[in-house]
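Starting off, we have a lone chain in the form predicted on its own, written out as structure tokens.
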Amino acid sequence: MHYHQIIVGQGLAGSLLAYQLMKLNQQVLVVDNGKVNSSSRIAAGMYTPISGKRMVKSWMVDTLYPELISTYKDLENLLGTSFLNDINIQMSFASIKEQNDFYSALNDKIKPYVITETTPHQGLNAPFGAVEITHSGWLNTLVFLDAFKKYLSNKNSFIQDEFDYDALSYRDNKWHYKNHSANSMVFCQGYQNKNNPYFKHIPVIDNKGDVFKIKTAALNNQKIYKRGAYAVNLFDDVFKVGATYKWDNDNTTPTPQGYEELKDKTDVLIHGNYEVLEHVVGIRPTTKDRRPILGKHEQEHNMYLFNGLGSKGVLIAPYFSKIMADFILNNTVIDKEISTNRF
């Protein structure tokens, strides 16, 4: 069968990127291979207006966040089911020092996303206060996800598959992949990037987080609540916790150091007892400066990467496939800072 693109890669990039397709009458066809230990599927999808330690605004915030919030709505209407949390994140200071710096950073920038008085949940360890940040939240990626795969698998759109590349050739100006065709190929395959012999020069950094699932009455499903890790509520008494970073590592397997680091800061988390019912590893896809990555081979026909969402892939997403998209169909200029051509 032909298609007009296909897309290697179901996490966020590639999902994002065929809806965006799909929207403007394309077909598509999704190829990826399933494995459960993919970033999209094992973050906890936060997003925020403010990040790190200096609390700075978030780089494009005001462009990306109204482009989240209708994308992933869309998509809920789309496909039937919820997946959006658009709620605070109630954020405790482990120090004096460091309320002290937060509120010598409060500038105006940010300060229209920060709520200062707020009483700490009793379960938060936070005996040097807390605020909270507002234009934020988290995204059900695993539910996401799995409802867009379905979606995707009832439009004959999908299969689930490890991408053979030695199935691939181009010819009659077509690419061609074992019993289907298309226009375009495009690679959305976040760490997994580095087995590419297309893309593989790309600089796609590994790394690696660590992530609990915990059972706790500590806490509820009123705020996202951050203490260095942070606490997202699944259901009932069970959140997701998160998360560790360990640089240019592609282990996905999870090790007892990993268990150790990640429970050292839940016990700073939370103020009363949890249990860890799973313990999970998973490979961001990310980049020195902390951009994504848009562009096109320079020598192969219409072949494109979309890459390197890192920790910020919720945000980032919904606005840079339709930026992706719009060079795919009408050879837009991607900007400098996050082209391949920075490389």
Ligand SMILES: Cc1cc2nc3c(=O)[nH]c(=O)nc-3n(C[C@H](O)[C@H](O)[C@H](O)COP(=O)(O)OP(=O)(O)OC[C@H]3O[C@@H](n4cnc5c(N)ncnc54)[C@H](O)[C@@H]3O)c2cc1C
Contents of the next structure:
Amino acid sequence: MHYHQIIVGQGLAGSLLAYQLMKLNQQVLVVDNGKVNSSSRIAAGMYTPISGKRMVKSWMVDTLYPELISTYKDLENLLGTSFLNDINIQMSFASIKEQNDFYSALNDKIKPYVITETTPHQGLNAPFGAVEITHSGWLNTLVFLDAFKKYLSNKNSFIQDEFDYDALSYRDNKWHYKNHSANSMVFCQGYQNKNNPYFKHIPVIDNKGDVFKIKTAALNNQKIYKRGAYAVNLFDDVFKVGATYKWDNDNTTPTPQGYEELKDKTDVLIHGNYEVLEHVVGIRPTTKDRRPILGKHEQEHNMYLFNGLGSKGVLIAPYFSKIMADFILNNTVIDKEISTNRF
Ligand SMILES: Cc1cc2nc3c(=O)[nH]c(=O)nc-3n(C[C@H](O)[C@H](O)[C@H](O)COP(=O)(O)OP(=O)(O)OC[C@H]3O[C@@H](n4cnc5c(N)ncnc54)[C@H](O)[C@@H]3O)c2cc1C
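Got the form predicted on its own; could you also share the form predicted in complex with this ligand?
In what comes next, the whole complex appears, and the chain from above leads the way.
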């Protein structure tokens, strides 16, 4: 069967791109190996307009946030299920110094996103007080990705398989892959890009993260709770708690060290008892300059890359998948800041 595009990878990058292309009447085929510990499936799915210890406004958030809301809401309607939770983050300070630093950094740029009058939830450890961050929330990535996979499957647009590079060839002005063909190939493989013979020179840097699933009666589903680590409510009294950050480590097997590090963070976050139900690990596809990577192969015909979503895939993917779709269909210019050409 002939498609407009074959997309490799059904994480946030591949899914959002497939969605944007389908909206533009493209017929896509998505190939994904179904690994349960892909970055998108492990992720807590949080988004926030303010990030980092120094509380700076996130890059392009005024553009990215409205696009996030409209895209995931449209997807909820299309897929007939809900996965977007646009709720505040209640964030407590780790020390008096952190509290002071926060208030002295509270400039006009970040004020619209902060509520300073808040009573910390009793299950959040907050000896130095707390604030609330608005325009934030979390995407239940598992629910979204499974619903979208089903949608693609119903349209004969999904294959669960390891992509075989040896089965790919270009002839008669199209790409051939097994018994399929396409005008274009797009690779959205997250950290596994390193195994791609066409794009392995693009520096996607591994950043490993541990996440727990815990059970606790101490917190609730009204807000995301954060103090260094964060907790989002999955259902009943089950929460996802994350995360750790380790550079240049592509081993997805959970380690006792990772467990201890996250346990320490969880102890600091939660005022109350909890039980760890699950410990999993994922690899973020990051870049040195913290910008996504969009581009086209320099020699191969109609071969593209969409990657580098880092630790903010939920916020970044909706807007940049639109840019990527436009680039593939209309050959628009990609800004150097986010282009493969910057490497
Ligand atoms: C612990 C942790 C916590 C995180 N928390 C957040 C958060 O709160 N908020 C946020 O926005 N982001 C978070 N992230 C980051 C987020 O997960 C990423 O930004 C995003 O999911 C990356 O999406 P992706 O589609 O590029 O990559 P991936 O999710 O890795 O998807 C790539 C897909 O391609 C498939 N694939 C690769 N190679 C092949 C092949 N050869 N054949 C077939 N299939 C292939 C993979 O199996 C996978 O399904 C977190 C990440 C981690 C690890």
